[in-house]
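Here you get one chain, nothing else, as structure tokens; it is the form predicted on its own.
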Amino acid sequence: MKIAFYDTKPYDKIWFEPIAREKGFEITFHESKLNENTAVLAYGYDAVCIFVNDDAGEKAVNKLADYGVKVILLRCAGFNNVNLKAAEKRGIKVMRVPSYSPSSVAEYTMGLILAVNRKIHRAYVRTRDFNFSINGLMGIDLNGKTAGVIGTGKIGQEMIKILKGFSMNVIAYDPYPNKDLDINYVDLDTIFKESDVITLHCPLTKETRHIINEKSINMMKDDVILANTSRGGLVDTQALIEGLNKNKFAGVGLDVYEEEDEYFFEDLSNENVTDTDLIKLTAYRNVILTSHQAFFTKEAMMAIAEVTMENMEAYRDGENLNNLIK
């Protein structure tokens, strides 16, 4: 079976090619992202493999179906970039990687929290210039502070373990509480009002879009720390910038951005970026913005490649599609 692989980066080939060859799949790698105009690259292929910034909207899905594509393989957990109704209508199966390495994302999130709290990014720049003053680099002890976790799936659960390891008082919100977790579930308002650190680990849906907004930011404590390694759309960028202008946040760690599709995973160092919100976020000294790399470990990449190819194998062999998105 043939797979058209979109938005290819050098590291994708390293992990996917050997497994695909072993399982008897033929992959054609394209650097282009999937959209309604590039869907033609999948003509005659059985499946497409896409990532977080590919656009599998209704028009793209319909074209894929017209070209004979039967499967959309998501090499990620999120699926907000796929029009599932259009795919179902055209008989295209959509499968994802629900869990690859929850610890990779949780560990990275904690790294962002520690960095913005203790100003590690600023200290690094100073000492490169032999400026060894620590004035302005003061943080807080996390020990004994309250951490609010929004979303208690596998990544959220790993995050809770880490936060408890720092002897933090952990509270959590999830519309579907996990009764097996030893955690104090509260409502969102309580998360916003009581947390010294807030970290987001939920999918992007209609209900969660802009869960961090002007109203929720106004509820937060002054000098709160916010971390988002999930999806950019969870945070209203304009409200975040306004909060930063009002010195609401002690620190903000972002691995995702609301309008990241055009920028993240690309080298734009020789181009003029015109996104004023993105420029503003990179200018704040108490903000660390990274390029959607929280997942990026050897263990995670191996798991993503293996599960993606296993999803295709299950379809080919007529087995149960355990990772089918319905």
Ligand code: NAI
Given for the second form:
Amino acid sequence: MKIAFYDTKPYDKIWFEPIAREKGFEITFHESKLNENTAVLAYGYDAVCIFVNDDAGEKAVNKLADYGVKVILLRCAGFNNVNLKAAEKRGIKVMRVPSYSPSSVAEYTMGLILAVNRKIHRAYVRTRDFNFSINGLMGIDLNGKTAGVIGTGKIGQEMIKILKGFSMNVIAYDPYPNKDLDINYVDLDTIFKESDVITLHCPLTKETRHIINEKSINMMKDDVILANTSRGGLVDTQALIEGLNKNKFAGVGLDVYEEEDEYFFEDLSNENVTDTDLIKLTAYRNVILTSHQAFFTKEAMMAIAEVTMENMEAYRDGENLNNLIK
Ligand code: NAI
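So the form predicted on its own is up there; where is the form predicted together with the named molecule?
Everything in the complex follows now, all chains and molecules, and the chain you saw is the first one.
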């Protein structure tokens, strides 16, 4: 069976090629992202393998179906970039990697929170220039402060363990609370009003789009720390910028951005990037913006490659499709 990989980088080849070969799949790596124009690259292939910023909207899905594609393999957990209705209508199976290494994302999120709180990114730049002043680098003790976790799935649960390890008082919101866990669930407004640190671990859906908006930001404590390592669309960028301009936030750690599909994973250091929101977010000294790398550990890459290829194997061998998205 033949699989066309979209939006690939050298590290994808390293992890996927040996497993695909071992399982007898023929794979082709494309650097282009999937969209309605690049769907043609999958002509004659059985499956496509896509990542977070590929566009498997209705038009792309219909083209893939026209070209004979029967499976969309997401090499990630989130699936907001796939039109599932269109896929179902055209008989395309969509599978994902629901859990590869929740710790990779949770640990990275804590890294962002620690860095923006204690201004480690600024200290790093200062000492490289032999500026050993600590003026302006003061943070807060996290011990005893309140952390609000939005979304208590696999990553949210790992995050809660880490936050508790810092002796934080953890409160959480999830519309589907997990009663088996020792989690102090509260409503969303309480998260916004009482948290010193807010961290987002829910998927991007119609309900969660812009869950961080002008109203929720206004409810937050002054000098709150916000971390978003889930999906850019959870945060209304304009409202965030407005909040930053009003000095609402002590720090903001972002690994995702609403318009990231145009920029993330690419080296644009020689280009004239004109997205003024992106320029602003990279310029605020209390913001750290990284390029969707929270998942990027050896363990996560290995698990992603293995499960993605197992998903394809299950389809080929007519087995149960455990990671099918319905
Ligand atoms: P999960 O499916 O295990 O958990 C998601 C949780 O969010 C569930 O408990 C669900 O009930 C909850 N949820 C659904 N609607 C909600 C709402 N309206 N408000 C609050 N919570 C809601 O997913 P997992 O593995 O924990 O991943 C969470 C998100 O992290 C993914 O959807 C993805 O967007 C993001 N992610 C980011 C990565 C990165 O590299 N930056 C890597 C992997 C995932």
